[in-house]
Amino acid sequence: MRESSLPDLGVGLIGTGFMGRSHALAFHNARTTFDLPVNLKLLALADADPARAARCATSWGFDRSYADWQQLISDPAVNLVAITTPNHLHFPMAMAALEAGKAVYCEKPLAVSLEQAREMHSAAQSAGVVTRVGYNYQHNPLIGLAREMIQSGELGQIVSFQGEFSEDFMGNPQQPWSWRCEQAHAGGALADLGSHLLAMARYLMGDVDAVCADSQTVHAQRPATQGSQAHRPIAVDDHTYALLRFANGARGTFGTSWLKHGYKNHLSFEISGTLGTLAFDQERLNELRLYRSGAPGRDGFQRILAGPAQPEYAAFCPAPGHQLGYNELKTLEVHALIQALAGNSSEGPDFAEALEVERLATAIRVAAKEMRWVKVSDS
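Show me the one chain in the form predicted on its own?
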């Protein structure tokens, strides 16, 4: 077989949970879906459990495995480090990779504190490497269409944003404690779910000037382990709500909860302008609803289905209505990352944008704690 003339891109993946598997699938799918400008090589996988690391490396098509993530970063053949670990590990892993001059693809949220996010952004600037953060929902072709419609003025002057991201995986008070329940390791519903919605709001609407917020811990303790009689205290938010003032003059609402029974991936928004309204729900990710003000008796929402008119969709399927899924969005995220590494595109949130998301989340936390309006620029 003839050797590829394309430059090699060696990928190292840290983490073997749900997101680790999703990243591995996305790298594989990117190779089969797109003509890439690099020779993508899945080189190394790291996990603290050496047996699991070896098993997943074999199953997912990586050349080798490490039980120590620092060995993966030190591997000279690894050019890109993908981080899919619990949130509190993002900082040391990303900082080590940046110090080694490697590109970094980090899951969201970027860090567990604004101070860490600032350091990571500064280190990325100094290293001069490509960075990306896993806010994959905005890679949906229909979200790109929504942004295009907003920016082109099709909705007129934008006046409001109503956003919510709710799930119910922590709705049962007997759901045991996990790393997501510890402030130093995660940050609660606002960090886990809400960061996605904040990133989406910024992508579609632009900067937020000021916020007013409230948050609550509904279940103050949870079983230490499944079925345990021992309990651990919970200090993170179960749900958070905020009012938003956007730089473009629009007003908005934000809500996030991991207690809301019946919802599994309810990342949703309604954006209204002087000429119409756009509505979206991630649980129906192949549909965008559009209302245009029109003739009396003929007005109503139009359902726009994802299809090959959106180029990113066409890469997977030539027929409309056949549906993309979560892993396709992750594949599109990886494709954008690879194009950026090749110098062909700047699409996708980098550490600079992720820092702004963290700044906004911090302002919401301060507003909720101090029960007042907070300017995001003060964060």
The other form holds:
4 protein chains.
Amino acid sequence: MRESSLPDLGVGLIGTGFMGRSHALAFHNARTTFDLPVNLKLLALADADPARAARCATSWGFDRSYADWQQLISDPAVNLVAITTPNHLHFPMAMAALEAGKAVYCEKPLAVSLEQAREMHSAAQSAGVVTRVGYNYQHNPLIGLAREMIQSGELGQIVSFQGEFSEDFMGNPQQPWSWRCEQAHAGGALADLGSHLLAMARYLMGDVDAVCADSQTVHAQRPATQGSQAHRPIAVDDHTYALLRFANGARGTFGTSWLKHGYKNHLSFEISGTLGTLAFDQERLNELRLYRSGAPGRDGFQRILAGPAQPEYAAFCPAPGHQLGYNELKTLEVHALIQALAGNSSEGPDFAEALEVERLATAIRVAAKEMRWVKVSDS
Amino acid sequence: MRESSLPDLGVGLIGTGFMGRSHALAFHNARTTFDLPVNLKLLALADADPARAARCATSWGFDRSYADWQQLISDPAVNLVAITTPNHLHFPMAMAALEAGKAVYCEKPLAVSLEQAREMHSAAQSAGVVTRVGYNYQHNPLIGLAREMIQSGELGQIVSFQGEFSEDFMGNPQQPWSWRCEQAHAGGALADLGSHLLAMARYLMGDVDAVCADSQTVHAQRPATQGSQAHRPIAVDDHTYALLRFANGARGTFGTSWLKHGYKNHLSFEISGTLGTLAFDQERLNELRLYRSGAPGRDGFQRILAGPAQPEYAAFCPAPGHQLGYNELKTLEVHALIQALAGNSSEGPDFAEALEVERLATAIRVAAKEMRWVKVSDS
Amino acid sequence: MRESSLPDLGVGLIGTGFMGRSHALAFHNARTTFDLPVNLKLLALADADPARAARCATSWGFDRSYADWQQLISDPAVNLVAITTPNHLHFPMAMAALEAGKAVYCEKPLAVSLEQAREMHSAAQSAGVVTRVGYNYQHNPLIGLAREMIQSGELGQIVSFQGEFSEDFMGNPQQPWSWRCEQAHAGGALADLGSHLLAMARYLMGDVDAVCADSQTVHAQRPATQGSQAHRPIAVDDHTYALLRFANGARGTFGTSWLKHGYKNHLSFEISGTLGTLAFDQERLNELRLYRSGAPGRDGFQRILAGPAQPEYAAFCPAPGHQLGYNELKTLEVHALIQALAGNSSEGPDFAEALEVERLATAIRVAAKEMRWVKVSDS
Amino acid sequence: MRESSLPDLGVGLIGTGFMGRSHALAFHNARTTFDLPVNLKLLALADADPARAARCATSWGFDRSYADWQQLISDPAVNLVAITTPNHLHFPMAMAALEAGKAVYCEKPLAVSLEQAREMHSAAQSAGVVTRVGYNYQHNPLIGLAREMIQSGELGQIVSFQGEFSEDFMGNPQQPWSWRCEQAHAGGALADLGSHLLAMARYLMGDVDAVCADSQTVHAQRPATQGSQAHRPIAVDDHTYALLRFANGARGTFGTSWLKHGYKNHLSFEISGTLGTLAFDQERLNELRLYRSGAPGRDGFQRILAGPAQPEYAAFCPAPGHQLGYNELKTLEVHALIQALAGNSSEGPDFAEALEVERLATAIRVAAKEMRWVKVSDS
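And the form predicted together with another copy of the chain, for comparison with the form predicted on its own?
Then the entire complex follows, led off by the chain already shown.
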């Protein structure tokens, strides 16, 4: 029997919202798509609503359910705790899991404050377990290709980065208040969207030394609920822009907005070096635009389509151009995590890296507030 | 208990290749993504290699495995037989399953000859069971939107269709012979790729009355195997072009090629009416290009991104622009099939429709061979 | 003095409509842009309305004006007669000019019937003068690059051509009748638009051996004038589609429509060979899409921007990406004509070539009418 | 006679390089394209090389030539002095022309220092003549449409601007030194390219209140000449990025680079408001991308093609989608200037506006040097 020869990996998942289901799908698909080095077991699912927990456990193929997430963490068969609850719960849940010596897979953002993030990182170091944070976009095979091009020198010395992550779900001033509008829940465009782009920038370009920034709350109040006459004041940023100085010498810009009409998932960037330029837009996640300096009249931006030349793509489909979806990036994230748990070297953002992302976001916040350049290492 | 209140649906899957795994993923994901009207059970997996059958059954979550597909069909707990084997096996397997009164979900093409397709359709009618054929591209939520626009009159009277399905995997003359190069296995560009586009044309536009066509074998021989000096003669088409006259009055063109360099999954079409035009390309499956006649200087082709405004998309993701992948179209196909099995009205190509697709492909083949216009109803 | 050392070239232009002005601009711009091998003189302008003729002559820099085009032709200082009048006048004017031994530059289509075209070609041969027909799109520097790639074998053996020229100016059924709706004036989509694409196909691909085609008049009547209740019957094609067999062995499709909403100048084609594919769309006339088969995962369609690597572009602008406009293609056409007049070898469609274009269009018309394959050489 | 009833406008053009010829073409074409309110005379052409001056005068249709530009300015028949010489000569030539009471049409940048620009503006005010500076990109009909949309409120309250002007002509580190690398000649990416984008930002968005910026010289030395072993130190910026705060409340980013591979004329921007977003890229100057918030599932970015719905386009072509070129933007610039000279209200950047552009560029330079936010009005 194949199963018996592999170590068990018992997964405990907390949360049954959009990201909860996305995790459940990803664990299933990782098992069907890859030859895993573990015997993956979907062990337990937790949701504060016991009926919902039980129902989802059945539909999603989990062995048992809990209403109390602490019980899930304490379940001895659970080796890995996946956290998909609202942002402010990341801290207590992750700390409890680390305390119990469990590996932790936490949705982004890691925490709702830099101080929390520092504590979580410190606890993870003490626990000595594998951790991962859900910056799923960087698991795209084409992002892997982009990183390889950058690191191999195929683009020459990197000189610039220009990144933007814009959506428009808050574009209508009548869009009501939500928890995403609260600083205490890590709300605002910078925390909600921008942190994905900062993680991506770090993944591809490395450390940022210094930033200057500008933030604005365009709509200072919003209806308390859809259609309500009552309004609530809004303090978080609707959009934030920054200048970035990278440790590798590159310069560039950063922008994030949740009210830029027309964009739905516009995590995009252009990275340019002395030999070429590459560009990416999450709204066309299966394409990389690449320019390599060539013969005049014969060169131009190329559209590279994802295909089996990238191993992570090949796992899903043997033919190029068939396209991966957003949920499959999550499967790739889970697969990388499982490889790390099995002791195979595997890249992916852990709590240490997530702390650096939070530090960078904090530096941008300070720079915007104080209208001055800020060294990231000062945060 | 939720499960007990729903009828069981026992799935038996034959084949463990790319499409076999794609089906396995799709059944899993349908269960996690949708509230199914059945208690879906992955019951049995068959592969001629018993070890492989057992290993895949374990990885993919099937209860048991068979080396003999006939045994799988005979398993009383199997209600639905999914066939993902090479084309020439579709006929015997589907006929046996129908004989046993099982619902059948067969990969395209339905058969390797029009005569077989006729028999299969006839057997399905006699059996009175649900059948489906894997023309998965039409389950794209944006294709649903396109069909709705066409049928609602949003584009006015439809006047033209121009479609092309090109790839380039046979573009290199040194690409060796494979079973896809044999007529007896339903090989050639028209059968392998073109049939997808013909199914799409019928789904969106309805019946085709008459065709004229031109087919060519560009590379009359290919290496017997990769790098071999020995060559095998090739008789199937490398590319085929046709003129189409639709029953709705529209006219247009059809093209399919497996040697058009640069295209990886270019199932594409433009449909134009008296009020507008829509265009689609499978290489950007999350986008529909739409033009509606408007104010001069203010109108232009729009890029509509898939999003939760389409219910099938919403099942996977609550946010627009995040993108579905190829495998998720398969999940949607499975979901539609399950709804049909549960007696809920559900669209999707059954054996009757697949027979019409084969009839149309045959008409094109005859028209090309005899260099004359052919009425489709004569095939 | 520079002028005195060069032979004079006296230009006589007939017509002051859109194309008349376009010619005037082109002659001016050719003089300023290029070092011409002649002393170009804008000698005479003819329009049936003498006041308009005089006014335009002044504005456009012509020495004198005529109300009678025959007088312009007879003017001994006129060496070149440029004809921009309605289609049915091309024949008498060109014949008179050839009779007078003058070089002729005639707008497309050459004539309103194949018989006329034959006579004009024959007269041109007898006269032994330089002739040119205004298929201006082929003077685009990027079309020159495309042709060079095809002829040099850079794309390998050419296997397919797919071309379409669609616009939408007749897309609204209430768009009234005009002379373009009359067969006797070379009206209809095929003659008006399609002939440009046929000329382009011949320029890039060479002779077409055989065609099959389908033509349709979608709107069988149109208002006699804008908003009128009175209607006129329409006999010319609204759209036409064809299958093409080229003498070089390539196969493919042709389409032309003047009612395809969303397209304004969509003269487009894709040409594919055993080593790559190139694609062009006149709506982005400064771009060529090129795919060359390359390393998997590193190849993709490139967007080549027009630039000074193409000599014809360099004449207008020393920097790439600045873009030429439609009128500058006309300047390039005029320049090629002047080089031919100066005895320098210069490509460009003469009456012989225009006759071949008319022959091909005629074959398509016959094929559509008789619903059968037609050899082009039979027309 | 038409000419006699209109006032003469005698044009004197200084410079015979690329921009000199571009001006000559533009004056010719303005006359042929528009019904001008003046009798336009190409009177005199000046170049320090008398033979070249004479030769170009003949080719380009000027009455006479001068080797001494002061003589051209003194020519009593010259009413308008057009300056297309290297940047450091703009100041003495414009000052002399203003001194002589002549209207001045000067290529950008206005001057090589803010102090010069101030003096030139002051002299223009004293002279009371019409002045224009060649920020030609803003004469694009689609830019006019964009401005109309912004000013009419069609996009709602404007909240963001993101602009970039990148090219790659200095992308190769072996690209040698040129005068463009000297601060004293207004060299560097910001002055050479960025100023065009700043002018555009002001044209569309109005005043900028404050800026923060970052500038870098990536290649601190370059070969003295092509292929030379000797190198010259470079002090000007290779790329510059900035944060912008507009007086209308909008925020955003600015970037300019002359070493971003793949871009040839990438003057681009996105402007977003509470009702929609528009985007433009000079590399596709005949297209405007527009998003207007609409029905979910039916809205998306539109590609608006230039056409006769914009009056400036209609002057060149009666059909949409045929495309204007770079040189035609120059013709539109000249036409606007002539209308202003005739006393008709006409928009366009005069010396006062060019001073504001220089002030803004200077603020960016100071902000980058001192690494702090700078109020533009302090410059």
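Since this is a predicted model, take the numbers as computed values, not measurements. Superpose the two forms; the largest set of C-alphas matching within 1.5 Å is the rigid core. Numbering follows the first chain given and starts at 1.
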Core-aligned C-alpha movement of Q226 between the two forms reaching 2 Å:
yes
